[in-house]
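Below you'll find only one chain, the form predicted on its own, shown as structure tokens.
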Amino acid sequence: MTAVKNIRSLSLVELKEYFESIGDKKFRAIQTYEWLWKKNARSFDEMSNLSLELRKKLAEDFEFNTMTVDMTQQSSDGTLKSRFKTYDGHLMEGVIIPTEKRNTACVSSQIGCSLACKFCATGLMDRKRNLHFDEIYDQVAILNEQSLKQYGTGLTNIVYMGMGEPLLNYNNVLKSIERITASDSMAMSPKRITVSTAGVAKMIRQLGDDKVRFNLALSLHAANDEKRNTIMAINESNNIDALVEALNYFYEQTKNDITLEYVLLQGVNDSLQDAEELVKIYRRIPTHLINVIEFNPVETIPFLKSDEDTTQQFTDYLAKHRVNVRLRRSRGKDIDAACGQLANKA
């Protein structure tokens, strides 16, 4: 059999192939693929059921690109972010969220991003490359590991909200998504993971065709295409329009939970005026909640939080239209892991 560069990219059937190939029993595969997926090992070496004679035959047919924590910081609130370093020496972050019913992780899909939403962190950073379904994976991993050493309980919840546009890295992140809610992995249930996207129609459409199990979140920050166009980019070629045609056949196809972010920005997209634009959006898509959201202050990024009187009074015209909405409040603001604020900041 020919060696391949990532032994985490094998199937178990692939990797029983294998160890027959070297005149072993298929019970080896087994074995090793708990290691891979279960026990999560991060080296060869940690396979200790395995001979050191295979150990060394493994190591030499394959490699074994695993993460490693760069750094860990904890916020005055609980929330915790961990800096993540990949095999070739990238760099990116994750988070946990606790509250007293959950454990949430914010995970990333890509180095960098290309996107450049103007009040994002991450979108001041250049897009390195995507992060390939192992390394998703293993973010996961090392995160519900830091969940239970610290909050005494694993995670509940994943959000493909970190860095990246997890649409944009496509096949790494289904495939991620896939191995977490292995049985013969983490088990999680793709009903407890989201993926947030800042809205790439084609790609949305795909999962509808690909009937995923996962629940979906726009980012949408902006009620019309003339303000959206001037803070996300990715407007011009994915207008509203489009997006809720796309989110309506992704629930046609999967009838999973559809969930609209927006980030309140002062005198920008925060007058009642964006309400009332935002309740039209609303009742076009069937989106069973709106998130908004708190903006947090990044250095270089000119917008501002919306006081208070104004944040209460935009949420309090969406209730008052029968809409679906909750304020999310910051969380881990001085450590840089709320949203929009992940920058690879010490």
Ligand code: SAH
Second form
Amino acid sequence: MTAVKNIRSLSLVELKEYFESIGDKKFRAIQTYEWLWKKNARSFDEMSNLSLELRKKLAEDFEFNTMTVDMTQQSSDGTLKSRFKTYDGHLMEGVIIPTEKRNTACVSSQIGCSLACKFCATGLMDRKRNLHFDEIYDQVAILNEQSLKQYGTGLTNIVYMGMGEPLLNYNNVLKSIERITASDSMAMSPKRITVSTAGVAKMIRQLGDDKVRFNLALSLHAANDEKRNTIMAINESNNIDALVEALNYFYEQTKNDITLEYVLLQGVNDSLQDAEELVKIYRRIPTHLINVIEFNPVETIPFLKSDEDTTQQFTDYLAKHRVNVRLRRSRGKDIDAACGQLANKA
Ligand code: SAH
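Can you switch from the form predicted on its own and show the form predicted in complex with the ligand instead?
So here's everything in the complex, that chain up top.
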């Protein structure tokens, strides 16, 4: 093995082959693998039961592209936002949202985003590149360590609702979840993981074909195509009918939970007629929950948050029509850590 390769892309079997090829013992592979996936080492230097010489050899033969924490901020409501730096100098953000029963990590899947949804701060940035699966894994592992330190308990839930569109980085997102849930690694239950998408119908079907075991959230935000086209350009190629069909397929194949997300934008999608149309869509999708999200203001974005009365009437209408609805108050607003505010601002 001469080419420099990312060490975390090797399976245990491949690591064993490597150690054999350099004339070392196979059990070194187990030790190294544990450092990578159980002890979450972020450099070869940390691998203290390997000889100095061997650590040097590994550093010559492999890349170890770990993330570092560039900065952490705490909100007055306890929300913790960290800015991470990739090995090649990109920045991206992850958040921990503590509640009484849960510590939920919100992680990024891309650096920037290519979708440009009109209400989202990340959408104002270009997509720089996809995150590699081990970089997504690092965010989770680091946020888990922070959670333990800060709140005394580790992460209970993970949502892929940070920067980027997870289904446009499909393979890395799935591989990261494979590692987060693997028994030889973090062993988290996939039932506690939710991937949120702006709606890529083809990839939602792919999730069904791949029989994934995690949950899915769809950022719907408008209940007819005309309106959805104006705030989410992706709707032009993935309209509501296509998404409804794909979500039904996903559910048939996996029986996993589906949640709809709906951010209330003043005068745009918050009328009772909008609520009525939303109920109709809800009935066509195998979902038991609509999360109505408070809009979080973003500088240079012209939308406003719906006022309290309108918000109340909207959620009341849904509840009256037997929709299971939860109003999601935003968290971490004072440090720009809330939904749609992640844009690497200090
Ligand atoms: N691209 C994926 C993952 C990002 S999730 C997706 O669209 O689902 C982030 C969630 O926050 C999405 O539901 C998104 O629509 C929502 N959001 C974006 N900007 C927001 C804002 N300014 N206020 C509140 N929610 C916002």
